[in-house]
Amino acid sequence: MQVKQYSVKVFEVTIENEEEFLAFARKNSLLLKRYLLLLKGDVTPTIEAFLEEEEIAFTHNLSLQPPNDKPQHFTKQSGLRIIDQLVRSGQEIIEKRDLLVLKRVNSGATVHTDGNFIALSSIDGHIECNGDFMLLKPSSKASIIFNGVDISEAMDEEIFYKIRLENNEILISKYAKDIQWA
């Protein structure tokens, strides 16, 4: 017997319009390609047939959580808290509210936020946000959890991207070559 453990992507879709989600996954099937997709609701043929076409892999009806997990929910507080000093590897910054990172996160770094995160040089560490919106210019090194979603394979130049949820939404768009600070 032969046994490998793998860590495996997963975006989780309720599937409640045909038409709908097949919008949805032609927009998105170049990040799709990258997760498996977990489908809920009504799983149609049209659906399975363009999921193979587009060799996006995909299950359903599979549960993940154990039945008593309950999520989690955070309450946001206002505010922004500023870093003004370099996130060292190993260190750990936990954050209610917004957050602005002046300097570096290190490899080995994790920063996580509730509220909405801009920082404004590289980023090699661990960033987990769950707010509207982040700012940030990630190396190849970098982890960017947004909202439960790992993107970080989405980016893959050295520049600032604007990250942001709309309509429940995922949006990525690169910001800017650089950013000039007076």
Contents of the next structure:
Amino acid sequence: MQVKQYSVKVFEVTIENEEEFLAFARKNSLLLKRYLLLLKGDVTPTIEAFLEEEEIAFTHNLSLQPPNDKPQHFTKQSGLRIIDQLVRSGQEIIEKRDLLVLKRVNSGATVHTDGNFIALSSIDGHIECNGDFMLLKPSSKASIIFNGVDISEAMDEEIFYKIRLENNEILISKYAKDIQWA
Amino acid sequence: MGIVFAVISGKGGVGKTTTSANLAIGTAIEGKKTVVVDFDIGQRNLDMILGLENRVVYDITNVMDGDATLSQALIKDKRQENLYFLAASQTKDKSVLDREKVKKLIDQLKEEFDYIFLDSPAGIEGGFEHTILYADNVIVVVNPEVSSIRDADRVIGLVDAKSHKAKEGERVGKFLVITRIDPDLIEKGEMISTEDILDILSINLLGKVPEDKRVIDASNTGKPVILHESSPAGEAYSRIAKRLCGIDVPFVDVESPEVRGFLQKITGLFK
Ligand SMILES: Nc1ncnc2c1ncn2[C@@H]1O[C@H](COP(=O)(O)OP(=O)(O)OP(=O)(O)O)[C@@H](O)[C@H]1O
Ligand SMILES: [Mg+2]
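Given the form predicted on its own above, I would also like to look at the protein as it appears in the form predicted together with the partner chain.
To see the whole picture, the full complex is given below, headed by that same chain.
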């Protein structure tokens, strides 16, 4: 016998409305494939068929700790990493700490952090942040994933946005056109 | 000790070979002993652009394999004093370039020449890597268009990661040439502005070259535009070559249609 142990990231979704859920799952299907979906609410046969077809793993009988304390916090380390170089196409930054990026993140570049993310120049590339807070200025080309959710389309102006995670809700607000330094 | 310039772009067909040929002639005109080397193994065309295709006997592979000496393979340009050319081999086998052999060749060239231009193949594979390996500087060639700029961004990152100098903690000079700038398209907003390109790539601007029909005529006749009188692209390359030789030449607006109109009027005078 062989026993192995894995840590799995679980994505909990409470279904209130079949159509709304399907729209969400369709839009984020690529992303959801990477998680185990824990479904709450009414998992209709249509939903089940869709997830099977898309090969998204799911379950609805798993009891987990209430997610007040986000599981990411286990991996997050304290401290701030500052990146004072352009992140160019083809480059990938993976960080567990908070990140402060001073220069651009260009199209074709990827930045992934389990901490908070602040970027002072334009973002054309791909950002994945699992922290509680982001401040950034995404262009229309950017793709921004915050705690597993693609929020790119919620930011359609080329200005700074402030994004927070509060009580498992993502709050996005316009911050400023440009950041004024003294 | 010579200075090595690798001419790179990532994306194909943006104007690397045209830029290599014209800048090599330009620096030779300024009195630098210059050699331009075709690193595009299997797809050589620098020989044609320079009008030297009939004079190629030995190529870079022959030198690296020891079948010919460097001086046997170097072709001296008859039109241009100070200018030499080393051809790529036309065999499809790209594996012929290996790091050690590249280093030996470049060391030899640095002994003999002031300026060494290496015309890189497109892409980011073997041939490209060998071109940047021992470069002191890279000249990044872009067209004002998104895919060219993204590919350029990628190769700039690779220069920092892979070149010998960068690995030793030394700085590799990075210079930008924006070419095939079409004032009409810039005016219509269909081309990316210089300001935006510099913002994205954030390297030093070496010069801007306008779209110019004569570039294509020139490659057919084997007489690069820098040798033509009154060619806007040729004049742009000549300014860039001077800048490479440390001469302070002001930047010229090649983007506004009016300025181009003015140039065209002057061109008319010579006809
Ligand atoms: N300023 C210009 N105006 C008009 N045409 C140009 C200009 N510069 C280059 N061209 C044309 O663009 C084409 C590609 O140029 P060139 O061969 O120099 O590119 P390259 O980057 O070396 O291509 P490859 O990646 O295939 O080696 C050629 O047909 C050339 O004549
Ligand atoms: Mg070429």
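Numbering follows the first chain given and starts at 1. Rigid core here is just the name for the largest C-alpha set that superposes within 1.5 Å across the two forms. Predicted model, so just to flag it, every value in this text is computed and none were measured.
Core-aligned CA deviation for residue 170 between these two forms: less than 2 Å. Relative to the superposed rigid core, the position of the CA of residue 57 differs between these two forms by 2 Å or more. Fitting the two forms on the rigid core leaves the C-alpha of residue 29 displaced by at least 2 angstroms between these two forms.
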